[in-house]
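First comes one chain, alone, set out as structure tokens in the form predicted alone.
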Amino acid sequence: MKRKIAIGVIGLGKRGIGLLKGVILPREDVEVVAVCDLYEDRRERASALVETATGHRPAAVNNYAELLMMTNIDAVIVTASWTEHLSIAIAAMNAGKYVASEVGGAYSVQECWQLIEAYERTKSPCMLMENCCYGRDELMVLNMVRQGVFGEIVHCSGGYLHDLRNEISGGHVNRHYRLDQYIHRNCENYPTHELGPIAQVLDINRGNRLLSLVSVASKAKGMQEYVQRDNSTNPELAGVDFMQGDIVTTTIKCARGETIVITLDTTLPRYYSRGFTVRGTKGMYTEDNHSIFIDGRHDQDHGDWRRQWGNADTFREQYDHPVWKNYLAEGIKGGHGGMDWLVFNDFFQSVRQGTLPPIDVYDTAAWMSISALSEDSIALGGQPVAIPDFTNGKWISRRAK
């Protein structure tokens, strides 16, 4: 095994400069050698992050197939635009490199399988860097599904409700790529973040599978009023017709019999969350309000059922997953509350050991698919859209770890 990780990073936006501060240059067993953007001013600014950190400067270029041509490059960090996901996870595949994917949505079904036949065909592993996975509270409640404290999961929901009007506003400005895909599409465009967790609490591609979904978008008011009441980022949006459904709600049905909905809420004024929820047959998980309802345990509150908001910290003690209470030991790090680092300790070990990662390339082909299939049972109006089985019925006899 290396002593060190050589590591390329492609995409030096805001996400991208974000995980080389607070995730990859803190740690000692990874040297960033090269870094890619299309934007000379966003190279430069990483390659002085890097070389202020280390003492040295890793090679800049302004084309990724250069950077993967690198022989001394171990593994990639792809945190380009959603647009280039997928296509530069082929390519690094392709050049023999371990591949750590940001998150977003598919653009098509065949990208997916695309990815599925790279994989196949050249063994390169590609993990979904999908740090909700990586929550306390989402590590925590998939803890106690494995126990049984829940009975039999029946219902799981979750969404990205998030107001992201001033970003999406100021997209050309930034350089941001949201702007583009909510004047020109209309989809659940960001669906990892809630489903991530889900799948994992479903066992899904692991003896259980996501089958069909149904979506429907609300009309897109929201952008059109924000930026005709605050135009000063962007005048030339007042005119702009968006495409993209204030309130997305997609249900998608599982091969075992769960259901899952999951909302996409980013152009209307609200709080954060992601909504996250667990229903089994003994009790529930709900993070808007942080409180675990067992039965026969809290059913004498059902007069006064406010009482057992925000008791979920009362768990933590008993069923606290096994991940966090060693980082809580060691001490946080990282950015999003620490789910940065945890998802890049997974990916780097299994690059130094050579192992497969946790959020496989099925996860994420099966993950990002659903902004595309979304997309298409929108534009027919509701229409139920069937979710391919990218493990080509691997799913039966694959396992959760």
The other form holds:
There are 2 protein chains.
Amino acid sequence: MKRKIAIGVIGLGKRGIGLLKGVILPREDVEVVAVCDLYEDRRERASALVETATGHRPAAVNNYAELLMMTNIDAVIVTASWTEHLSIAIAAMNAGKYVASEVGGAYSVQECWQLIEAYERTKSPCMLMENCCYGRDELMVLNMVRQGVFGEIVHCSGGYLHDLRNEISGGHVNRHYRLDQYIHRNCENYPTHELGPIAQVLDINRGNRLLSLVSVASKAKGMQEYVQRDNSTNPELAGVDFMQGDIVTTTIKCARGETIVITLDTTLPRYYSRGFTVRGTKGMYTEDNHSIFIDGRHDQDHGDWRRQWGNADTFREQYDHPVWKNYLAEGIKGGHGGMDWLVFNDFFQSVRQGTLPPIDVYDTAAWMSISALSEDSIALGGQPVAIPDFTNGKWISRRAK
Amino acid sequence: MKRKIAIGVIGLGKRGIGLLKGVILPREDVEVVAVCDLYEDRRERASALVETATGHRPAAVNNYAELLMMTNIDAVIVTASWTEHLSIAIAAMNAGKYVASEVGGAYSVQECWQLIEAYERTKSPCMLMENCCYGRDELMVLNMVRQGVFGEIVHCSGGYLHDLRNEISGGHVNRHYRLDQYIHRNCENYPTHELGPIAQVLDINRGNRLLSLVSVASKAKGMQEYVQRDNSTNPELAGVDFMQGDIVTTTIKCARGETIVITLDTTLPRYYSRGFTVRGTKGMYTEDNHSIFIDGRHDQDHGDWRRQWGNADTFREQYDHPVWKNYLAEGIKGGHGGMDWLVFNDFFQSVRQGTLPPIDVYDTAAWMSISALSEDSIALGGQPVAIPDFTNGKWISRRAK
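Alternate state requested, the form predicted in complex with a further copy of the same chain (shown: the form predicted alone):
Time for the whole complex; same chain goes first.
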């Protein structure tokens, strides 16, 4: 058997533990050499998990710099808090590690540039672990786009449409950093679901790029009403003002002329969706009723379009993405309906082969910068804000696989 | 029987004829005294229709000023081209008529102010005939909003989502003005579906107002590809550049802090929808899967929310709007699923009773101004643009019925 990939995991909260259980420990080609978290109980829990699964107890440290100094580590997985993703990723690149960075938004454009500069200096690859790029529907639609089924694409939309009120309000109890974000900031704080899949559909950084955005936030009423309704569980939140608007609408213009609408929608009651929508000159895909409309094939009868709901499933046989066909043939593994497994599978494959990951630093910087830029636009009353070209012109000649 | 309301109809294209057939001639309390159009064949057709239905031939004129001079006319219905709606409405108000103006968008903020000034000078009421305000779902949702079912409303969206490629490309043949709009302009050219119903949900001009907007247009590819594909029917359009972006996204901020996203989506293949969505602290309504989600009642199960699709129908018994309950009890009449009948019913009732119409000049100006303002915002690269307070402060004390 090939030598195992030696990894360190930085950040052992819910997500870190979930990844260990779901996609890291089940792999025979990966060895967890070290784990890191500020909290001792989390380190202990993770260490025990690794020991139970493998018989080997990993090193457990509270300072990630210590983990990065370990020369026997090939790659690190960063699942720390949003505020730390990029600085830890940069430190890891400087230490010569392959980096898998969990998703989140950037706080400034400058930290995105620092990531780029770290990569260009060290050539240590960094992949943003945007699992939604591996969703079955997202990949099927991407496959259809590449085959021209929807014609020329002119518009996409999507977002993070997930009622997180319970999770946010429990932040102080479960030590999740999200709560503080919602109290202090007002921006598109979680853009990469569904910007990631849309960026792939639109060849962003590969013949196209994100050019500018405008961002507008609604008032913030969801959290306030929620914690007042249930103040027995969250007495410390009584009277707290939440600055984060309930719905943030960000409209992005691309270099080739497409528009993208990204919505943050996490503090009002709703069903979960990523609202993925792709519009082309020959057809459309809509997640919210899981339908595909092909010009000349699905008629435009005003009253009877409900019969089309759910018809996207009928396109699976022809258009399911090869990645998913293989995956299903092998049997679904890992969390989030397989997306976690697939995104980490691509990461570990890059590490093993020494190749660049499919989602690279330029994507990471461009996608994460939307948070900082939307914060600027909202603060300026919806002012259009330019999105930097983090590739410094390389997007013109870079090509999608 | 009461004296009949004597009306003139200005504009006898498809819409004018449709209204005559569907909602005017069937009424026993309305008499068509005069009809007006630039085209003789249209005047002839309309006159014949009226004569067949009533035994009386109306006056037929090609100059609307002539019609407005007829002192026996109580009210005029303006279904002329978009470019003429407001100037004819203003002339009619100056002539002391009640005015029913068909929907469309304004070309400048100034013509909206002219409408306001004409009203404040003449006190002739003018109603924008936004039939979508009378849609059964729109009214049911409004009824639920007023009863607090969705909690405090923080966000709404909607639009005119209608594949018009065939209609637009046939413009030169069927003498429809839309074609020229799509060749020359780039804006939210048809905002009042669904801004009208949303404005009612959000008490616009009645305790709230539209404050500012940002508007971004995608590239324009739909029409070009459509006419090239089918250039046998539209040889005169070969090589024509269409300036109108396929998808225009306009985000409006309201005085009370709500956001509204309005989408124009008329030149790509799709099913018809008005995309009506209402989001509150206690629930949501979504037209695109016809569902209602009530906090604490519909669970947030990730995988299984499809079973909720279509459940809005289960709320009818409890929340159908009284206007619709009565209408259904009497039997549906008129076009567009009854909406035309209801909007004209309200207009004729105002005329008969000498009262102000439910959609007044302030609403007309505010809603129609979005076209001109979105044109500005798009031209300025998505710049936020202020929406005038056409009520000059009266919105603060005006109240919804």
